[in-house]
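The form predicted on its own is given below as one chain in structure tokens.
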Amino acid sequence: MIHQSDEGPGPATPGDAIKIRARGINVFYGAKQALFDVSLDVPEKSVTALIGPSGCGKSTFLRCINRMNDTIAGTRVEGRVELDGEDVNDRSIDPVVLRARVGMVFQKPNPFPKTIYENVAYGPRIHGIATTKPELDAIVEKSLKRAGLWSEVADRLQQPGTGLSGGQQQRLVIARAIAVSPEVILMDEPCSALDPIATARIEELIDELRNQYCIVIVTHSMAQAARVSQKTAFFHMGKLVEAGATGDIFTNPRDGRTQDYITGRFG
């Protein structure tokens, strides 16, 4: 475990394959620099939460990962953000494909105006994934029981996306992102605006997926970052204060600022 941001990269569990390497991460939004120095590892399989209070830069290091900052104008990114040892940043990589690779789920749940089926089918058709009606029909479907949804949408897959509840919705967003075979799934803040039970379907589904996807999540419940996740990275005003074992940050936190914000002091 680490206290401050340029000591290191916080440690994986012995024997943890790393699926993404952040080294000396520095974002500026204009002049303001968001994020100063950042290394982290993210193990495979697995969750990793960011935590700390708002306006932090956990969702700005989230955005390095999937490159999503280069939608933002007047954004620079210094440093190297490696997935499975690749720069994603180089300029041989196409930011379209690495999206595929990277999922994404947002604060709010955000489904296309479209049927439940062309939510899901949408992606692998653009991206050549599937090309006929059956091997669509069978992306459509295995998506939706990883996403835990099948069950309570299978006999209204023409119906629109957009009439399901906040946590179908959500449910169906993480469909639609497992839909093109990711290998990485970001989930930034994605419960927030669920109820408690949305909350906990959602949490449980978080579970379920590591088995097969690395995750990283951020979150502003402590809690929630307890109950879904191995590896914590705590973030302090731009920096990263301290990341390691979950169980090791919540319970014997080595950094006063880690202490401070667990035990509700200030965030």
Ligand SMILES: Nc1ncnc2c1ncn2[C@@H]1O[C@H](COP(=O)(O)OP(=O)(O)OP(=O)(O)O)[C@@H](O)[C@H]1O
Second form
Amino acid sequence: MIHQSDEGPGPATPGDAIKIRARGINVFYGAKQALFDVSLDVPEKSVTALIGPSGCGKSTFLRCINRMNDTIAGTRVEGRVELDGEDVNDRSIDPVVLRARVGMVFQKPNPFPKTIYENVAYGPRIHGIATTKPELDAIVEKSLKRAGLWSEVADRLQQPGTGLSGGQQQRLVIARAIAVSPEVILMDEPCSALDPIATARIEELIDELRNQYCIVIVTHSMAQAARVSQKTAFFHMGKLVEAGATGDIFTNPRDGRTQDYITGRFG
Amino acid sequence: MLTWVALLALALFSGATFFAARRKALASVGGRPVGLHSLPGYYGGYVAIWVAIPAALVLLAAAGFGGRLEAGLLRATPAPSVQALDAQQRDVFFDDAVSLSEGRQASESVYEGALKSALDSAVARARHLKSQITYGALASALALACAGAGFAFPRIRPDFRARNRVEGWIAGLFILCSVTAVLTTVGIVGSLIWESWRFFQSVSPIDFLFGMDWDPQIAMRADQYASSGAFGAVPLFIGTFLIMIIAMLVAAPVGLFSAIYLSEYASPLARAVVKPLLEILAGVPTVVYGFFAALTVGPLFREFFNGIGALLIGGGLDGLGQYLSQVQNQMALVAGAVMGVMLIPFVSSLSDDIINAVPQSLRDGSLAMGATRSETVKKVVLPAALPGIMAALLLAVSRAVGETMIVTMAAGLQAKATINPLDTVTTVTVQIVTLLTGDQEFDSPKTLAAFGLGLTLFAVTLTLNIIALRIVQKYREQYD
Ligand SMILES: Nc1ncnc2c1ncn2[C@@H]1O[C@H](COP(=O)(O)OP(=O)(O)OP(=O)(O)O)[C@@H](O)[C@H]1O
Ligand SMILES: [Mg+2]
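Having seen the form predicted on its own, can you show the form predicted in complex with the named molecule?
Everything in the complex follows now, all chains and molecules, and the chain you saw is the first one.
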């Protein structure tokens, strides 16, 4: 049923360690099953793209990794998601700590109605990462620089983050996410609300972040998946159809449905 | 009575023209509605409106103003013996004539001789006028209804834009309603300002707004008022403010926290139980809170403080003990606390709406950062909702300031400039009630003072409401 190109569920680029290992994931929203027995490996320090038609369960899978499904009433998750070999659904794992390790960027930029500075400082403050003001300043500056936003907002840190443009807001929430130095960054269609220029900036940013973080990105753009990711997983109707090195998936898909989707025949 | 029958008949007639017109419209296109500019019902409605509305207006005008017209006409031709009467007697005479003509009880005046016969003829004339007016109205209503039909019916043609005409009538109706509402408000405010102005003729606004002494006297004799009585409203303002503060100290935290619980923590089941309960609390009439305060809470508080006082007497705090042991049922604390309870559902349901308006994406963003639920509420949801919550609290303040029943029953009547919550105080609203209850002359400063107080109260609550609505509006824009 599931075709894994190359070396099965192993790493996309040989030599990379596996950061997230999902096995046999079923997700139910009430009585409705949204994911069926999904197993996927996400390699460390690389970008993994999740593609597939709308409603196929990409966001649902993403939310399994940082347990954001817990916040939706009536949701049940079965199966194992391992982060560095630890089951994230284990009783001993505090979802709050987990989410500090696994950051998330949403489809629509959602800056808090606070200043730009406070937006970025939010995570470090609640996790007690910075104890002094200069430390916090340094983290804010570093995060904004890494998100490619510093030069645009350096002189207006005390202005509301909601006053930025859509693209700037999306980089702001990326800065907010990386300010707590997560190990994994989950991005759910981060560019869907952006124009091509802003999209290009975010893609550049993702490319840079790849050196430090494990990134999982959901995208509807085949071109984007091809540009930014090293590994691609194709979902269809709640099932993982095919996963493998991005180049292979796009040039040489094993499954007919993958072929149809990437050539734009459905979805 | 006749008017109602006529209105009913008119409704039936206009209903009949509705169907006739619809039929005609359909017939004009051979029964295929697509050929018509508007749906057939609009043609029916158009004709029915023309039949019903002008005629109904005439009937209603006759019912509403016919009596005045009758009286006016009656007075226009007084008999010589009536002309000899003074103005007041003449009024009584004509009132009696109208009353007798309608078979009602006349006044106790005795009419003799020429006056008696003048009265008889006036009664006869009143009857005659009345029937003239009534039948005149009926006849013109009938004529108007027929004219309306005659005007509207021939205009039914396939390309006639009946829909737009009916829309126009409906828009007119809405405009009429809103104009009525606006005019009523303007009228009320106008009379408030006018009467207050009369009040400020005899009491200077400075004395009123800044005077420390409130002691409005009942005018015993005509030459007595204006000079007597003190109208310094500051003690009332202080009392109102004190009770409002106590009420908000109860309502703000409890209402706000219950809103947070309901919107952020409650399971759907708990929400389904608690919300209706709060709404029941909101539905309790304030007079019930009033006697709850006066009969239950007041004695309870008094006993409590008396008990503490008894313990303290003789000790180091003897003075305080003496005071506490003499505390009465009626005190600001009782009225304020009960008013606070009354305001809890108000604050909580407004805040609940506002907190729910904070986009879920902000909560998700915070939770995804690894914040706990309470951190999310404290650091993201509440700051985001703060302006709206402030507005809700301002609206609650304006209700507290205007609340009457509870304070009337539980706060006492003595105008004291005190901020001691155990003392009896009185508020602006209570004083308005006491100034106006019972038989009063409506032009003594004492009664007019009520308008002065009313105007002040109105100005304060209006300002609060405007500020609150502004804030809410801004807040809405932020998330739309
Ligand atoms: N909160 C929810 N309650 C009930 N059903 C849900 C919920 N969220 C998602 N679903 C259902 O689960 C399925 C997968 O949804 P999901 O959001 O994961 O799809 P997706 O692949 O992210 O789609 P898209 O590309 O449109 O974002 C869909 O059928 C959806 O209707
Ligand atoms: Mg999605």
